[in-house]
Structures are given as C-alpha cells and as structure tokens.
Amino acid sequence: MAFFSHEGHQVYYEVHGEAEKTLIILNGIMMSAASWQPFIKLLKEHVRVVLVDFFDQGKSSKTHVPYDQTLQVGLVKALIDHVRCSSGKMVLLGISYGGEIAMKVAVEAPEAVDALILANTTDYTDPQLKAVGDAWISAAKTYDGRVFFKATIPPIYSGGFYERQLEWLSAREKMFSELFKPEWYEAFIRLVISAENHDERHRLSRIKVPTLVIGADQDQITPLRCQKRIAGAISNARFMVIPECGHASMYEKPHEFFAMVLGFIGTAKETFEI
C-alpha cells in the first residue's frame, strides 16, 4: 500500500503476492482498490496483483478540474513503469471504465502489455450509454445517497442477483447515504464526463496481444453487442459470456469470472496442435 506522484497528483496503489506474472487491475467507475479485497487471497496464489485508484477514485488525488481519459492512461503507463519487475510485461485487466483505459494503454504502449482482459466494457460511448451517464450525473448532483443509489445501482445488477442479495444491497444504500460526501460526488461526475468522448473503434485493430473479452448476458450498462464489437475488431481475441449475470460480473459470478481470468492468464501464450 503506497503512493507515487504523477502529473502533480498522488496515485494510490497496492501490490500483493510475489508470483512471476503481474496482473494490473483497473477499476470500474464507482470502484476503488478496496473493491477487489475479497479476491486478493485467491489471485495472489497465481499472480502478482497490482491494484490502483484512478484519479478521482479512492485514495488517489482529486483533480478538481475537468479532464479526458488521457489523464488516466498516463497514470496507468506511469504505474507500469513504477511496478515493473524482472519478469517484464504485464497483464492488464480492466472492467467497465477500467476496460476503456486498458484498451487505450494496449494501443499506445504495446511494448508494456503482455496480454489484455476486457470485462463488461465498450469500445465507445454510444448515445444510450451517454444518456445513462447523464442520468447518473443528475443523481450525483443531488448529493443524496439514496437518490444516487436508486438511480445508478439497480441497472448494474441482474434481476436474480438483486433479488438474492437484497439485504446486502440495502446495506449499501444505507452506506451511500452515510459515507458519500460532496467531494465524492463531484469526483464521480468528473469521471463520468471524462468517458463521454471515449471512442476506440478506429484503433482496436492495432491491439495485437492476446486478449480476452468477457461479457454478461444481462448487462444493461454495456450490453453484449459492445463486447462482440470489441472481440470482432481485435485479431487475437477470445470472447466469453457469463450467463444470468449483470454488469458487475466479478461480484455476481466470481467463480466464473476468475476462472476465465486465471485460465486465460495461464494459456494466453500457449499454442495447441490437435
């Protein structure tokens, strides 16, 4: 658990484990490094895990000014240099917003990326996703945790998960209302705005590293059509779908999600003759 400086701001990151392969995990927009804590024990048995908070997330600096995703891409490039070890290249895992950043890094710094995992993400912010973001911003501007929760959280999960985990979700709604302060909402708004012009459709074909694209069949935020486009544009992509699952696939179906992640990391560079 440590910080390093980039662009005059402090970046919070964590390193877990000592395995030869390094997995850098990039968060979704409402996440932080703390979101991955339930999975660290499993992951560090197989990989050296690096967690990071983007600017305006978790313990990293708040920018207080608008920006685009170029700022976060620079953060990840600096992180790669900062945590690089003798084994060399890294595996990048990005979910949702983090997947958008991961694909940009894979395009712009291919020498640093050994393999790429893109989960529940999109190649561009289409009009429907832009409308979702606008609704989230409107809810955030109320500074009311319960209003924000009801506007953002129900579409993130599948109906089955929402029903099964209603008690857990109710606790999170209470947490939103008690813990989130105006600074958090303002940072969240900047994160949403930073993704409004995201469009990698014309550059995805430049990604040449082995890539796993993970989708979920009940994802309402970035539907399967988004992952299908990504997988179709990257020549060395594998595409897998988690059934009966919504946008937050690592929470809804952790066994399936991490079986895919760890299986891919173990086989990404293998060739098979049958």
The other form holds:
Number of protein chains: 4
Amino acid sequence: MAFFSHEGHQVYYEVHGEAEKTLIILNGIMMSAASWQPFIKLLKEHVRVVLVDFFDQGKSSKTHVPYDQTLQVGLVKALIDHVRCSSGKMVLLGISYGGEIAMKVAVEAPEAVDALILANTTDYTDPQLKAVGDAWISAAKTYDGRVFFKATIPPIYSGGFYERQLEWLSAREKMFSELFKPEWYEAFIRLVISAENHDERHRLSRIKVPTLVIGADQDQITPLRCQKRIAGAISNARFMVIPECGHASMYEKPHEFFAMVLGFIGTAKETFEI
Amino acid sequence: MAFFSHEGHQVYYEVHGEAEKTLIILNGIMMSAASWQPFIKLLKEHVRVVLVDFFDQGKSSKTHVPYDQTLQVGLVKALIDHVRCSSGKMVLLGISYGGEIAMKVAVEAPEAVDALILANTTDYTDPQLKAVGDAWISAAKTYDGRVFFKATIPPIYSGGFYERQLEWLSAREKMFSELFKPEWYEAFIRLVISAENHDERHRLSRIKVPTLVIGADQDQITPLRCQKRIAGAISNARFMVIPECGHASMYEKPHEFFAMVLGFIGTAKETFEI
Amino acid sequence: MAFFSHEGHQVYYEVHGEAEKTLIILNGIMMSAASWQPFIKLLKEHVRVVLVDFFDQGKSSKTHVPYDQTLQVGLVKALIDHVRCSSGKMVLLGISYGGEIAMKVAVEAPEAVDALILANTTDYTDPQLKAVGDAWISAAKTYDGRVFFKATIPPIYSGGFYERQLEWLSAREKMFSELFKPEWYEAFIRLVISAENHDERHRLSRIKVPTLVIGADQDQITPLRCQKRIAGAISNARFMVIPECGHASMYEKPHEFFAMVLGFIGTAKETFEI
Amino acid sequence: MAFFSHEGHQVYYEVHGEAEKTLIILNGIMMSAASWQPFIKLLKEHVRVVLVDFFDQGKSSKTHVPYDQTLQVGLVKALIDHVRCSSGKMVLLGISYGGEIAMKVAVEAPEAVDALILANTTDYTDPQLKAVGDAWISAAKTYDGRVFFKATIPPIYSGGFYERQLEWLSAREKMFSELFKPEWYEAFIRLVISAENHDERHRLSRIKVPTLVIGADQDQITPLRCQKRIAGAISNARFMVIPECGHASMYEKPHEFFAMVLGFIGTAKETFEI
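Right, and the form predicted together with another copy of the chain of this protein, after the form predicted alone?
What follows is the entire complex, opening with the chain shown before.
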C-alpha cells in the first residue's frame, strides 16, 4: 500500500506480515498485486510478503513507451533494496512473466536473492510463444473485453478446470469487459512486447541459490518441457509438477501451489546425510 | 475433380487411383481436398483415394445459413453411396473436424464403413474447445489474414516444428492474408459453429469396425486425453501416438502419419493366434 | 526409543521433538524407523515425529506366523492411542507398504487422523505387483544378500539416480549382504505376503480428511497411474508429482519430498476465496 | 528351416515368402525364431521374411564360452550375405536385444541395410539395465522355471496386459518350467552377459537409412527415454509410440506393432513436397 519512485516512474508495492523471511512475488503478465489477495492471510503466517505491480501493471506507472524486460528487472532490484531488512532472508517468486524477470534478477544480482521460485515460466520466448503473444496483441487491439477474454483465457487453464469453473470464468469475463480501459490494453501490449526477446538459456547455469521449479502438466503457454529445461540448467534446482493443471497454477491448484512454495521456503537450505 | 448434388448444394470430390480398397478422407476445419495433394502419389499406390470438400470448404457450396454437423454427415453418407464400388472395401479417415464427422458416420451407418481412422480428433467439444472456437470466430471476423493466422496457426503445431518451419509458416501466413476473402471467413465461422454441440461420448461404443486412433503428444487443440478416451470407448480400437508432434500431424510428421494409416489399412482385419 | 505391547507383541517406536502437530510415519516394506534418521533434524523443527517399526520390521517383534495387513492396521491404531496428545493434530504419512496401511487406518478410524499423506503407494495389489512380490520372495529365499539386492533394489530407483549413485548403492549392497540374517528374510517374506490381498479401491472415497498424494514419474513398483487413481478417489486430495524420480522418492529426491510433506502439513486446513 | 555355418557354429534360420523386399527379424533375448510364428502369415503377404536364432538361442549352436555382441553382429552380417537377393531391398528389424544388434549392423555395414526398425530397445546398457540383467542371471542360476518366470516376465508387460492375460501368462509359466533345461539357462546367461557392454551412444549418428523407432509408454526394461534418445540421434528416424503397452510390444499390441512395421516398410523411401 505504498509507492516508491524508480526511473521517474511510480512503483506500487505492498508489504504484508512481519516474519523474518521476505517473499517477493512477481506477477504474471495479466495479473497485479491484487491477484494475490486470496493468499495473503496464509502467506503472512510464514513469510513477510512483498507484492508489487510491474510498470504497466495495476497501480504502477504506465510507461507510454516501449521497453524490454531490463526495465522491470531494474524495478525489482530497486524494490529489493527498498524492502530489505538487515538480517532477513530474501526469497524471490515469479510466475510466468514474473518468473522471467525473477531468473534475470537471480542471474544479475546473485547476492540479493537467497532462494528462487520459478513457476510456470520459461527461459526463452520461442517463436511459438512469440506468436501466442502476437495473437494476444491482436485481441487487445480490439479493445473488446469479450474478444480479449476468449483469445487469452481458455488456453491458460487445464481442460478440466475450464469445464468445472465455467461460472467463475464467466464472471471474470464480465469483469474484464467492464473494467478494462483502452490504456489497460495498451499497457498490456507493451508488456507482451517487452518479453519478445527473452532468452536466458545461456545464463541460467549461473544461478547457484536453491531454486524451486514448478510446472503443470497441462500448461499450454509455457509447457512442462520449458520447466524441465530450466530445472536441468540450474544446479541446485528442485523440480515439482502439479498434475491435471494448466498455466495459471496458483489459481487452479492453490493448495498444491502454496504447499510447494511454503514447503520449499522452509527447507531450501537443508542438507541431508543419506 | 467432379461434383455431385446433395440437399440442393454442390459437393466437390476427387477420386485418385484404382486400387480395390477405397479410402475416403475427411478434412480438418481449415483444410480442403487440396491439402492432401502432397500425399496422393503415395496413397494411390495402395488405395483408391477419395477426397472431398465439406460444405463451406474449398470448392463445395457455401451454405450461407447456419447448420450443425448433421449436414456434413449427410454429405459423407451421400458421398459413400456415390463412390461405392461393388465389392471394394471402404475405409473412412477423418482428422480433427473430419474425425468428428467420421465417427458420426461410423455410428449411424455401420454397414457403410469397413474400417475407421480417427486422427487428432475428439468425441466431445468441451467448454475449452468451444472457447478456442469462439476465439477463432473473433479472429475470423476481423477479415484480416495476418490476425487470423496468428490466432489460429501457432497452437496447431508443436513448439519444435513451429521453430524449425518458421519460413514455411511465414509463406503460409502470406498466402492466407492474400487468398482469403470475406466469404471464406464467413464459411469458416459456420463450420466452427457447426461443431459446437458435437458430443459422441455416449454413442462411440456402438462402433465395432477396426478403428485406428492416432494422437500426438503436443496436440493442444484436441489433447491426447481425447484420443485416449476415444480408444477406450471403441472395443476394436488400435491406438498409436506420434511423439513431438502437434495437432496438424499429417503435415508435421507425414512419414509417421501415413505409415500408421497405410499399415493399419493393410492389417485391419488380421487376427493373430498368440 | 521405546516399546509398547500389542497383541502380545512388542512394538518399537520413537518420538522426536515437541511440536504441537504430530506426524506419524509408516515405513515402506524394506525400511525401518532407522531409515528416517537423516530427516529427523529437519522434521522435528516443524512437527513432533513418531517413527515406528511394523511387526516383522526393525526392532518390533517378529510374528513367526503369517498374517494380513489387518495386523499392522491394529498396530497403528494402538500407536495413535499411545502417542496422542490432548489437543494436538495427528498427521499420518505412509510410503509404499506404509501408505497401504495409512489409507486403511484413515478409512477405518477417520476420527483419529487429521490429515493424510500417501507417497508412492497403491490402492490395490494388482497381479503384476503381486508377481513383483513373488519375485522378491524367491530372491529372499536364497538368503543371499547380493542376489536379494539385485532382485529388489534396481527397480526402486529411477535410471538416472541409479547411474549417479552407483557407489552409494554398492555400499548398501555390501551392507545388505552382511547384515541380513535368515530371520530378516523370513520376516520380509511375511510382510510381502501380508500385502497380497490389499485392495482399497472401493473404500477410498470414504476418506474425507485433507490428503496429499505424492507420485514419481519413474516409479516402477507403484506407477503414477496408481497415485492418479488414489487422488481421483479421495475428494479432498492434493496431488503432486516429483519428476525424474523412482519409487524410493524420499531417498532419491529428499528436498522435493519433505518440502511437499511440510508444505502440505502447514496448509492442509487452508481454504481460499478465489 | 535351414542352417548355415559361421565361425564354426551352426546358425538356424527360416525364409518365408517370396516378396521382393526382405525383412530380417532379430529376436529379443528370451525369444527365438519360433516366437514370430503367429505373424508369418501376415508378414509374408508383404515381405520375404527371414527369421534367425542368435547363437545360444533356439536351434542355433550353443557357444559354451562367453562372448560379446560382436559375435552376434558377425552372425547377422553372414546371414545378410546368405539370404541376399540380387536386386531386393533389405530391411532389418530388431526388438530389444535384437535391436541392439540391428543398430550395430546398421552402423558397421551401412551398405547392407536399406531400412532399419528398432523396437523397444536401447542404445546403451546403463547400470540399472545391467542390474536387471544381473537379477535375471541370479534367477536363471536357480534352474527353476517358476522362479525364473516370476523374476523375468512380470516387468516385460504393461500392468493392464498382465492383469487381462493372467491365464495365458500362467500357461507360459508352466511351459517355461517344463521345457527349459540347464543348458537353456546357461545359454541365456551368456546372452545377458554379451549385452553388458553395449554402448552405441556415440555411433548412432552414423546411421543414415530411414529408421523406424518404436517405443511403448509402459516399457520398464528399455523405457521410452531410450527410444527418444535413439530417435534424436538418427537423422532420418521416424518415432512412433504404442500407448498402454509394455516391453514385449509385438505380443502385447500386435496390431499396432505390425501396422507400424508394414506401414513404415511401404513408405520408408517416400519424400513429400509440402
């Protein structure tokens, strides 16, 4: 519930709880700090939770000009300095777009991150993922919430979830079509474009901190093979899969997602003499 | 290279080769008889190939009014009567939309089909697949070939194929954007709508003829679980999977696809004493 | 480090730590309370850990006569009464054979269990698993540690782990061949036989407590399809998979295993308003 | 139904049919030429079938001394010379052990093989597979058919097949226990040992002929990842998977297996202009 200034823009962030360990959470592209609302009560029993809106997300500044992910990486580094506690440990969690930023921060500022969680994300915007982004941009340019919803939402859930949650999805479709203003779509388009050149395949091996990689077997946006590649490249990676789950794993399987996250945070530094 | 009349509309079909067994091939939704051109030389060495355009596809009539798949099922039944040879065996192959029609024909006219091949198809338009259709309709309504291409093409290939074949895909994108006229998009929209209520889950067990079910492990449109369900429901089904392959399997992995098809046709009636 | 008496036999158990929640851990068939030694330090930071040897395991009595799993279920029920704290919550974790007992306890004594963890286990000793047991019995009857090791150990790990840990496995083979006495093999044979008629497929739906089901994608003894069936049958199940891991998941991937276990325990009762 | 002499030993082989293309079939380790009996009628309609017993198999000579796979590779090269027809094409199919020999022949005698089929096999005897072999040797050394059967047979089928075919398996167990004489077990042990150092990982890329790689998703002996590695290493490989099937795919899913084999043979040299 506060702002700080970075590169002449306002960054919106929230801090919840007072635990010793800090968990900074980086959003997926269509999310904002508000998306984590249902999970704060649980999380703050275990960690000091820091939520943040990237530029062009939620309550942070709109940039109005194109950029690449370097801008968001800078925002996160500044945020880390801003919320750091003297002795506290810092865990960085990113989902999807947020995972792309998180791995860049872990590569470039290894001293700032004690543990890393990469969920439903990829090390590389391959041509197919770029094409998915292009389709989302086309849909956004209609400025029509229902068109945008139909183009972007169905592939981010598993088939089973989609079928079981039709009513909830229908309510969200209505919310999208009412809430989103042209400047939201323009910001979204800039976010998509900023990820087009994402490629950390050759830098991932620099990450040495304990890292949890979460994948979902029905993730169509960043399929399991992306997380497999990430887990294979990071020497200290632990790899967990949520079955019968799509890309938006924390909404679709919150029990599994947060059990994995909190279980990892509690055991990240552990060593076993087997 | 001929037409016949059905329900007041013209049906375009082609017959290639003179083999004793007849293979009728039913197209996917964005295809036409012309899509099978690269494979005719091979196929007609083994079978008499019958290609056909559904209503609202290729050179068959545009309907100009909405319909459901019953219309296309009628077209196929009429085609079977039209091309039947006195003693020859009839194999029906359908991919995707064509597979949906093929299974309906096999359920309703069991005497007309000696063997069945269902590739990359589903027994049920579930809500997620319906939403994919809705997104395709939105893209079609832009009448913009590039927008339409970006919305529909990337998810029908595997990630690896998409990355390797960027040039070929780019050429096809150009072709799409030049060739397609408003009436093509309108026909396409009617085809999508005709599949919305497709649900053969409770009738599939009536199919008793030897049936080959082909799936692909990276099929995002009709995922492997659909073919698994189909193979489980048909008592005489054989099930084969093409790995590292997406929805448009016959383009992406033609060697595997046609070896499976021809191998099945040559062995469909075989029994083994093990 | 204590014993209690049940059905005229001695039951060996250990209690570690003083946390409010109690975690009772039930061993796989070739394990004993001692197998969990490397993990006690971690676990007791979070829970009061109760380890136990089944009859015919470790330091509990040898039965000298055949029995079925009912005997071990009785042992666990008695153990629960024995270690119960007035207000503390009771979590029951079973791996493999221990999971089979755990699910029976949860079915028969629902009031005794607040949460359930079923790892690398099955609801049913199918004919193939029975045949695996028969092969293990044959190997045990040689009373030759090296023969027994070669017959039982390789299939319980993933290929990759087996290759990476050859030295550790070789040390364990040596230990097996020196340590095990005829009466160990006879006890092992009785344990295998006690599981032959295990079949909880029709009772699992009675389990209503929060349940974590852990599977591993290279588990050859109780393949992933067993855990999928279990997770599908229990209404309040959460399902997590450890990739590139075999049957002995807690040895092969201890970070993943215990993060899942502790994460689940910390969130089992949570509800989310999404 | 004939013999030829090689390295002072007798090689038993059979030739069936008179088709232009020749298909040489190499057995798995526990098989013999007789194992293919149920499939000859089908195969010889399409190809001239050559069956053969490796040394220490069926009616070929017992070696009485240890050897490695080089001996069997020599046998196959001699067989190829022996059965070659002036103009006819030569296809080499090997399953499991036979696939290991087949890939070695294709690497070393590329001019002799027009197309290659590798089913349920591996490019490398990894430590776990070696341990499986060790367990089989232990079981063979009991000279007890029922012990041997329990140790070797259950893991070569899928769980579902094993459950459905209990009666057939039981009959085979009886046959094993009656038929096999000490010298059969000694020959079997030499065959297992001959494969211990199999490692073609660095030579597979030399194979340039059209190659079909067949895998099965429940193969526990040579899991799917082995065939994936093989298919990835051979530039002209086609890769097909039989779902819900174990290691002995040609027995478990003969329709799928032989449709793949014959379909591939009929299309191996095809090129498509897409």
